[in-house]
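A single chain comes next, written as C-alpha cells; it is the form predicted on its own.
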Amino acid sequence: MIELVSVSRCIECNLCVKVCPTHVFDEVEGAAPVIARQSDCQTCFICEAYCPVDALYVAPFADRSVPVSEDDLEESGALGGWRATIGWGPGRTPIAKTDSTPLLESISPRRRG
C-alpha cells in the first residue's frame, strides 16, 4: 500500500496521479502531491515505478497500513525501491536484461536466424 509522497525528493511531475488505476492521488497546484485515497491502493507499485526521481514508498502489504519513516526509508535504500528493483531510471539495468527464467523463451514463437 502506498504510504509516502516524499516532499523533498517530488518535482511535481504528477506522474503517480496519471498513472495510479485507482485515483489514491490527488494533484495539488505548486506541491507534491497528497495521498487521498490510501485504502483505495492496490499496491500495483506502477506509481512507485513510474516516479523519476524515488518520491514515493509502496510497502508490500495490500492489506494494510505500516508506518514509515522517511529517515529510515532514505536510509535503507527502499524510498523508490522497487523502482530500482526492477531496473528502471538512469544508470540500472532493466530485470528484463538480466531475467535467466525460461518463461518468455517457452511461450514466444521461435527466432530464426
Given for the second form:
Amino acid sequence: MIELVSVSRCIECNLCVKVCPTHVFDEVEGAAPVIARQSDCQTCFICEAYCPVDALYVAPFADRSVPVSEDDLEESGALGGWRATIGWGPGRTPIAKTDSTPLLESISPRRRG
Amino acid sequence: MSEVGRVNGQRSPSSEPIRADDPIKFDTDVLVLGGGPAGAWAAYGAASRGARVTLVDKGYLGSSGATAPGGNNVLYVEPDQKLRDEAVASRMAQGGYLSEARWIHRILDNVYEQLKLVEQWGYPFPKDEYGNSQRSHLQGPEYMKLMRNVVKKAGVRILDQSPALELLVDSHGVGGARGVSRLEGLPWEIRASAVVIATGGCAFLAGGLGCNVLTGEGLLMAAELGAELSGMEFARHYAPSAGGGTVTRGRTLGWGTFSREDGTVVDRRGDPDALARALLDGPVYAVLDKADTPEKRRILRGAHAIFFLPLDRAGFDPFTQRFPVTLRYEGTVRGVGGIRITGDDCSTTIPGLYAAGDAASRQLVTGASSGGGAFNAAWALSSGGWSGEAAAQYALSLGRKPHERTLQAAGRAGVQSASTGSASIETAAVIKAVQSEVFPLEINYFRSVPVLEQSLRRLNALWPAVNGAPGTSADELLRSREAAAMVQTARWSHTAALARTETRGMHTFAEYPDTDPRQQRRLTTAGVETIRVRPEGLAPASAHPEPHPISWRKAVAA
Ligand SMILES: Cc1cc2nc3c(=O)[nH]c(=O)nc-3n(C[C@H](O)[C@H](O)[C@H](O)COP(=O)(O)OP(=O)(O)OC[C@H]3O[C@@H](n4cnc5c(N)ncnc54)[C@H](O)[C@@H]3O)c2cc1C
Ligand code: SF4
Ligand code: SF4
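Would you generate the structure of this protein in the form predicted together with its partner chain, following the form predicted on its own above?
What follows is the entire complex, opening with the chain shown before.
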C-alpha cells in the first residue's frame, strides 16, 4: 500500500492525484497531496513511476499498512527505485529497450541440457 | 510516517454529494468506455475514421487496468503459413474447440501489422543480435503511456477519473452514457451515436496487479440493454502472487520450487491443480532456485521487473530464500467470459453498441482456456481497433444526431433504487459477501454441483441488497454500482458454470470429470434479474423478453 508522500520532495504537480487508478489521493491547495483513501490502494506502484521527483513510496504488502521512515527509504534507495528500474526519468534508458523477455525461452528450466 | 487524514485546503470532491444541477454534458460521435489497451485502440481506430471521439476512464488512460502496471506477452507469430497454422491448431485444441480458426488467424494477422505501427510510434522494442525487433512483449507502463499520446494526438477527448455508470438508450439502440467525475464531484452525460464498452473484465477487488478497477460495470450496463454474454462459465482462473503482494505476473515462478510449511516439495509436474490443492492444507512457499546463475537472474529481472519489486521491498532474496505464495482470483480477466460479440466488427446484439478487450468474451480466439499469456493482449489490441473503426462508421452513417434523440438512462441496481424509500445499499458488506462466494478454492476452483448451487442461491439472495438506495457522492455511487456489477457477474458465472455439465478447458466439475463431445458449443448467458443460459446458435434470446424496466427491446416495443 501507499505509505508516503514526501512533503519535502513533492513539487505539488498533482500528477499522482490524476494517475492513481483507484483515486487514493486528494489534492490540497498550496501543499502536497494527501493519502485520503489508503485502503483503496491496489499496490500497483504506478504513482511512483509517474512522480517526477520520487516523492512517493508504496510498501509491498497488499492487505496491510506498515510504518515507514522517509530517512530509511531515502538511504536504502527505495525512494525512486521503481522509476529507476523501469528507466523513466531524464538520461535513463527505458526497460522496454533492454527487455530480456525474448531470452526467457533460452533459460527455461523445462529445456533439457 | 504515512500522511493519512485530512488537512486544511484538502479538496475531496468525490466524497461530497455530487452536484447534480451542474452536469458535464456534451455530444460526441463515438464514446469509448475504458482506457486500457482495448479502449485506447478503439479510440484511435474511431478517430482515424474521422469520428469525433471521447474516451472516459474510471482511473487514467495510461496507468489504469490490467496491462498498465506490469505488461503483456503478445501473440506475435511471423507470417509463415506453417507457423501460423500450428499456432492456431494448438490453441483450438487447448481451448476445447470452442474457438474459431478464422478469428485466431485474424488476430495473428492484425497484431503482426499493428505492432509495427507501435514501433513506429516510438515503442523501443529490444533487438536481437541481427538487429531484428523483438515484438512479443510489451512493458505495461511504456506501452500505455505511448497509447495515451497516440490517442491524444488523434484528437480524442479524454476524461480521466470519470467512471461510466450507466448507458443511455432509445428505440434505435444505445445513445451514450452517464457517469461521475471524481476530480470534480460532478455527474457527466455524454450523448453518442455509438458506444464501445472496453471496461475490462471483472476481478472482484481481489487485489491482483492493476485489477481493482475491474469490477464488471461494463457487463452490467450492456446486459441492462439486453446484450448477451458468453463464456461466463470459464471464470475459474487464479493467479499466484508472491510475498503478500499484488503482483500476479507469474511466469517467473517457472524458475521456482514450491514447498509446504514443513519443507516438503509440492510436485507440480503434470498436475495443474497441485498448488491449489497444497494451499487448501496450509501456506505454500517458493524459491527461485532454478535461476541458478547470475546470467539467469539478470534475464529474469530484466524481463518481469515488477515480479521482483515487492519481494525486494519485503526483504526477500527470492533466489535463495523462501517467500510465501498465494492464489488470487481473477474473475473474467484471465477467465474468458464477457459481452457476446455478434459480428467481425465486434458489434453486439444492440444497435450502436460494441465491445472490446476483456469486457468482451474472448472465446472466439481462446475457447475454453485462459487468454492470459499472449491471446488476451492480442485480442484487446485487435478487438479494440475493429470496434472503434466500426463504431465510427456506424456513427457517421446515422442520420439522426445524438441531441435529437429522446434518451433514457438504463441503469438500475446500484445507481437507482428499485423503489422510493429503500434502505441504502450496504456496499462493504455486499462486496464481502460476493467475494466469499467467488474467492474460495473450495467453491470456485474445485467445483462441484451442490456446492456451486448453494453458492448461487446465496448470490441470488444478495440481488435485492444491491437494489436499495445508492449513496450521493461520486465515490459512493461508484462503489454501489461496482457492488451491483460484482454480484451480477458472480451470478452469471455460477449460473453458466452449472449449465456446463462437463469438464472442458478451465471449467471442471467433480461430478463430470470428462469432456462431453455433445457440449462442444459455446454458452450464451443473458438477463439481469432472471438469468437464462442457452447454447449459442439455438433459440434467440429475444424469444424470452427480459422482465426488466428498460431494455432496448422494451424501448422498441414502446
Ligand atoms: C498481472 C497480469 C498479467 C497479464 N499478462 C498477460 C500477458 O502476458 N499476455 C496477455 O495476453 N494477457 C495478459 N494479461 C491480460 C491482459 O492484461 C488483459 O487482457 C488486457 O489488459 C485487457 O485489456 P482491456 O483494455 O480490455 O482491459 P484493462 O487493461 O483491464 O483496462 C480496462 C480499463 O477500463 C477502465 N474501467 C473499468 N471500469 C470502468 C468504468 N465503469 N468506466 C470507465 N472506465 C472503466 C479501467 O480503469 C481500465 O483502465 C495479464 C493480466 C494481468 C492482471
Ligand atoms: S506526483 Fe509527486 S511531486 Fe507530483 S504531487 Fe504527487 S507526490 Fe507531489
Ligand atoms: S500504488 Fe497504485 S493504487 Fe496505490 S496509490 Fe499508487 S497508483 Fe494508487
